[in-house]
Each structure stands twice: as C-alpha cells, then as structure tokens.
Amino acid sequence: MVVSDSFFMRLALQEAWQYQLLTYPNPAVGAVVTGSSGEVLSVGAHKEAGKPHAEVLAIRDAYIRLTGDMSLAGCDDAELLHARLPELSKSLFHDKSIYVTLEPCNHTGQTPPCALLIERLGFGRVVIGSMDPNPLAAGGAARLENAGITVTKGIERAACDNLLLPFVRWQKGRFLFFKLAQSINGIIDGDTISCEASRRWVHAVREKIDRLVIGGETVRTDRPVLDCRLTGGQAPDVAIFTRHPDSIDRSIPLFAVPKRRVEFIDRLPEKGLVMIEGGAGTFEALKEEIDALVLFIAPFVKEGMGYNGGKNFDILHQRKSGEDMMLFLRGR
C-alpha cells in the first residue's frame, strides 16, 4: 500500500493539536519522521515555548528507535539536542524524510534553528505544510533547498494554516477565544459540567494567556476563583466585563489570588492572547468579536439554561478530553 504525504502530515497535525495554545507565544507545530521504506519512525510536537521544537523531538525519538541508544531519551534541552544529534547520528538520516506542519525555523530565538539541524543531519526529504508567516523565522525551506535537500511544500496546507490561526491572529494584535462547557443537550449553567481532564486543560491554558475576561453576571452568580490550582501555575490577570462594577462583591475569592491584577472593562482588550469565560449573556454579547470557541461537551443530559441567539462555526479540530468531547471552532 502506498501511503501519501497527506497521511503523514495529518499525523503531525493530530499531535500538534494536543498542545494548541499551550505553546504560546510560539505556534503549535507537529512533525513526523519516516524511514526509507515509508515507515513511521516517530511523531513529535512542540510542547512549550523555550523547549525543543517539534522537529527536534521527532528526530530525537527517531534516532533512539533506529539505534537503541537511550542516552538522549527524555531530554528536553534544546541546545544539547541540537549539538548532540548531528554528532551521534552521522549519516543516519540521509535516506529519511521529515514532515513538519510549519516551515522549519531559520533563526536563533530561545532555541537554535531547526533548519540548520535538519541540514546538518542531511535529511533526504523535507515536507512542509504551511510556510512561516513570521519573517524573523522564515527562510528555512530556502536554506534546505540550497543545501541540496528535496523540499515539498503545501501538503495539507489548509489544515496546517488552521492550526496556525491563534499564532497568526496574535501576531496581528490579538487572538480572542471563548471557552464554554455544556451538557450534551446544550445546557451551560448550574454545577460543574466538564470533567477533570478538561478542567486541567483550562487551568494549563490560564497559565499561558495574557488576560482572562469574565462576564460580570458570572462573577456575581458563581463567585469563581479562576485560578490554576489543578496545574499549580500562576493564576492569570482578570478583566471583568461589566458596565456596573459597583455591583461586584470584592470579597469573593477571585480578588484574593496572590500576584493577580483584577480590572473592570466595558470593551475587550485589543492585544494579546485573551480567553473569555462566562455564561449565555457574555457569549451573546461578545460572540461576534471572538476568533474561536473552545467547547467541551459532557456526555450527560441536565436541566438548565442554554445559549441566547446563534452563531455559525467551522470545526477546526475535535478530540476526546477525558470523558468529554473537546472542539476547536472558528467563527464564520
């Protein structure tokens, strides 16, 4: 059976989406290394800014699989991996291919350039989904072509561009997304709806964002904390969206979180990675301004209140999150 380039790129995409928004301010990126016969040797994804990029982790794991050498197993020191992999691999990757959802970077930022590592390893072929929209990091494809490596561009480009949506919008000023949890029959109020795995993801993202926006009615009714207790990180700064700040009780736990700034706003922040949490009223008020919706659907039916009004979305990605279904939706 002949396996297409699209198949391998979709594997890379699937892995990258596991870390969407968690890599901020870097984009989410996935990579797959294949052998000379088209077998999958490894699948990797960028997991956190400052840590190795997707290509480096995929190459590390492919090296371990091909050689059995465990000396780099679990290593997430980017500088060390960039230095040691060419020394250890020699000509190991000359007949191998690497698939990357985003053009390998060609500059030194928090980590060395991935394009340089791939060039030094002498890969036989590099397959790219999206070209890098960041002019500071772009140029990796040209570098690899100039080194005599076969480069194929634009495989599953639309899907790879969708993966880049938060990064591209943020680079232009702001990426604004709404987080909602609902029962399977569309109820969004009442007791906790999403499972612990979903809540843990939300807390991990709260650590990364620039601002958390919450509706005034949600603050008055639910009296939330909005911290990162499930992941142990620093709670985000909070902006309460309300035209009646005097009606908010300042004694609730939200105001007592250390190292947090709380402010009142009547318009949305214009810059940064911004997450909105709230109920039906907040969604109705802000639905035309959001770039995306992250929706958790819990597998039970309950009584209560659903959405007000309507809005159409395109599904960019969906996956299981513990007991829930998690959807990334782009507003039309």
Given for the second form:
Number of protein chains: 2
Amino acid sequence: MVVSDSFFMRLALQEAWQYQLLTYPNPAVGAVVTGSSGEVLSVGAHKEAGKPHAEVLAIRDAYIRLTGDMSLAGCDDAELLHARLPELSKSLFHDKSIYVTLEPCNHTGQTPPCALLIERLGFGRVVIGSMDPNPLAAGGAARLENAGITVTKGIERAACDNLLLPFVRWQKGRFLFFKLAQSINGIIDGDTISCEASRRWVHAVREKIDRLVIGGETVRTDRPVLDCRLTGGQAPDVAIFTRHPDSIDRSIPLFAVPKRRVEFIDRLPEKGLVMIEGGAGTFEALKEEIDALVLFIAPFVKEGMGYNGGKNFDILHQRKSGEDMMLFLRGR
Amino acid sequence: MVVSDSFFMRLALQEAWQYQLLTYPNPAVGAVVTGSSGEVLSVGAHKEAGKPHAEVLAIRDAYIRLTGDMSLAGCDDAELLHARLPELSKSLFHDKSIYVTLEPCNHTGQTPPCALLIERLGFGRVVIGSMDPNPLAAGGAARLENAGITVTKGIERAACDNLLLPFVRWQKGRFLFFKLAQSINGIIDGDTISCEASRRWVHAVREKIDRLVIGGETVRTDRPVLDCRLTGGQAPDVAIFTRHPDSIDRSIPLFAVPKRRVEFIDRLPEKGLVMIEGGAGTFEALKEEIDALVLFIAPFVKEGMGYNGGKNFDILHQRKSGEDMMLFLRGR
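Switch over from the form predicted on its own to the form predicted together with a further copy of the same chain, please.
Next comes the full complex, and the chain you just saw is listed first.
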C-alpha cells in the first residue's frame, strides 16, 4: 500500500459515507487536513444541512490538534467557525493541505463559502475529488487558483462521483432507494433481522426523507409503525403502494403517528428523497425504478422467505453497521 | 475520526487481511511504520511462508521512502533485508514508530527474528496488537523492552486476535472453513456467480490448503475440476464427502488432475488447513463443525436455489473483491 493523494482522499470518502443521505438536501462530503510531513491532522464530514461543511470541521479539528487551543472544540456554529478560524490560525495552514471529496463551495448558502475560508487561511494545497455539479455553488477551485493556491483536481474522481450520486439524482428530481434487511442467505421475513445500530440508521434516515413508500402487503402482514423512535425525530409521511386501498386496516399504528400524512399510491412520488421499505413483492414490483438498494445483512443463516427477480447492482460502499454489514448498491 | 494508535493499527490490520490464509502455516500479520510527525511511511503485510515478515517489508519500504535509495526496492529475500537494512539505515529509525498486529517474532525460523532487526535499527517505539501465542516465537516484546525501546501492547487487541484466529486454530490442530459464492439474495446455483478476482482468491487459497473437502452432491451435479488454473499452482488433494462413493463418476475431470490424491470420506480431516466447497446440502450437514465461512456476495439478485439452516456468525472482516463483497465470518 502506498500512502498518496488517493490514500487521503479515501479517508475523506470513508468518513463522508457515514453521513450519506443524512445530509439531505446537501451532498455528503468528506475532508482531510494533512501536515507538511504528510501526517493526517484531522478527518471531517458534513453531517447535516445547516451544520458546518466537511472542510470547516476538518480545519477546526486540525487547528485544535496543532495548537491545543480547545476554545472551538465541538463548536458546530458555521458562522462562528468561519469568522474565528482565520483570526486564530494566522499562518498555521500555509504549509498544510486539505483534501475534499467535492470542490469547496463558492457561494453563501446556509453557511459562508468554504473556498473563501480556505483562501483566507492560505492553505498550501487543495486536493479535490469531484467538481461541483451545482452551478450555484461551483467556482471554488477557480477562486483558490486565482488566490495562488496549488489545486489538484480529480483524485479518486470515480469514487467521489459515486459518493455524490444521490445528490445529483435528487437535484435533478428524485433519488429513490430500497431499504432491505436480510440474513446472509437472503431471508427477509420473521423476527427483527437487523441489529440496533442498523435500525437506528434507518430511523435517522426516516427523519430526513420526503416520503416513505411501503408495500401494501407489508402493511397488511407486518403492521409496522414506521416511526423514528430510536432517534426521537418526526416520523415521515407514508405512501402505501397498493392498488387496493380498501384492503388496508386504518386502525393499525402507522395511521396514528402524530403529524403524519398517509396516502395511497399506485405510482411512485416523482420528487425528493424517497425510501421504499417492503418485502419480496414490493421489490419485484419496483426494482426497475430504484436508483439504489441499501442492504443490511445480519450475520446469520436462517430459515424463511427470501426475495428474487433479476437485478444487477454495483457496490458503491460497504461497512460494518454494528454486528451487520451495510451495503450501498447502485442499480444498473 | 481521531488519528491515533488505533488508526495506524487498523491500517496494518486491513493490509494483513488481504493475505489471510495465504500465509499458511504462518499467521497473517500487518505492519505500519510512522514518522516523527505521525505520518504513515509504509504499510506492509506478510504474504507467504518463507517470504519476509510484515515488519521487514514495512521497514524496507519506509527506508526507500525516506532515503530514495532504490537498491532494496522489491527485494523479498528475508536474509538479505535483515542483513542490509541495519547497515544502510544507521540512525534513520531512531525517531520512527512501528505498529505490528502481532508481537515481533523472537526466533530464527525460515527467516531471522524480527525483534532483533527492530532492536538493531533502534526504533523509537513499537506498538503491538496481539501477543504471540506461539511459545517458540514469543519474547519479542521483552527483548525490545530490555533494549530500552518504548513498547505499547494491546492496541486494537480484539481485532488483532481476530486476524490471528485461523493461525491459533490450525496450530492447535485444524482450521476448517466453508467457502460459498452467492448472489445478494442467497442464490448459490446456476452459472458462475463470483467475479474473476474472487475466483482468483479461491484458486490462490486452494494452492495453500492441506485438503479440499467437496460435497458428493456438488461433485455429481457440477462436475467441478477444483484446480488452480487462475493462479497456476498445484491443485489440492480432494476429499469427497459422501456416504455413497460408488455413486461418483470417476471419469470426471477432478480425478484427472496431475499429482492429485482423491479420497472418499464420511468424517472431516482432523488436521491442518481445510476448505469445504459445496452446496446447500453440504452446508447443512457440516455447518456445526466449521470455524468460519468465507462468503463471496456477487452484486445481483437472481432466481435459483438458496441454502438455509440455523447458524450464527460474527463478521471479522469485509472488503470488496473485484465487483463482489468478501466476508470473513467466524462461526459462533
């Protein structure tokens, strides 16, 4: 293994994937700050829209590591960090590099522009994975180059573009993914399959999505609540995918969740971030329409019902999720 | 993410897992050399018995990176590296650290002792994951401490012990693992399922194992050759697990592989490194006896036959294998 630009970019990617989808409607982004000897000073990721961007968190933590000054430790007030870091850092970052999976933003959205912060700090080098596909935010690399900073583009470009895929899709209209939990051997029915860490992720994502689509058969059989009780947030609006709304028992708990709208659909929503949960029938019916499959694999073999139907994917990301595996698969 | 001893040890672990089982009868071991600022100078892993240990390869590559001297580049002659590195390095490593997943060996086996090399190079610090369970090779940490080197033990100990599990088991007698290739939804029959990179790994491991156990039903149905054509080495001896040897057609290709012994068994071999390949019936029959399941998951959903039976695992390692996922699961 050679320690190179790709190595640092892969660290940034790995961190960014931890927050994939949770940053909606922002893109998932990761950043790494390295010192003049090539040591990793910090790794950061954008965690939630309205909170600091990846670059800002990585710079904050590099500042703390280099100076020992804890006055900004844990601070996630973007305005404050953008204002204070240049005052405090002086020439601290002149011989440092920052790796970012996505071109630093160049506009004032919910937070000030990251390209401006990096310029003010006078970083020695900026290494970028993907260029910003959003014309509103783009131009960061050009700003940095104009400021005389060495900018390298396209490191781990394909992997950075993969990280950006959901963002690109929902910006164009819709990102639609199927969430499935199974045993190793593909069994999806019976008792709860995935571990608490995996279910916690599902609940966190349910807080962010525009709509949760659930198969009618799953509603009838499992009578799920589909709330966010493990994370404490507002449960999503639910769209029950069925041609037979009258067959659904309206007294089941999912209809009783406060502030939730429930509707019956026979066509998928056309906008936003949409998650589908369901069983074999729902997968078979909707598999051609999905952008991605988020798959939790629990580490046991058991008896039960599986799912099938022909469908090819590419593995964009994999990680342990508690005791389970989590795979993020792009539909082909 | 905090860059710490654990971070460097996890890098060493990740590299070591690439060669898990391929180092038989030696343990899989990884090593990382870091500089005085905490920069990663090199990452190495033991690749094959008789070849240099992880520490030696990592030190070789750190030496090259630090000096630019290419005279030892690609050299995998352990004797030569042990002799030349101390002569060439002088005080180069006095302010460097080395992270090793397993206590550096302290005896002369097929190669000289790594603890002696590290002592002669005068490393500033040695960080160890697992202590050597082999009394013959142990004592490296004590030697280094006696030489005045700072030694830290037990970093990522649980993960390092997991890496060592096959070695510990085969040292006590036998490490028995089931290899399975499936689609996401658990289908194991039909055309070739795993990608070339995955099959190449299987062929590389077939060169190392003491015995390949194959289910009688798989032999009858698939008529596999079970050779190492993708890696070019000697195909393993095969033990056909069946109570009905007379039902096996001796004219199929697996009997015609040169220098191969084929036997019929109704009990598993009791010693060495044993791989089982087979289908649902073989898994069901032998699942309680296996130490581990090495699972290749190809990224598609398809129709076909699955497997089942109750069995729990822990995920010890996961990685992309070409287009597939590879999981290394310890049986509970």
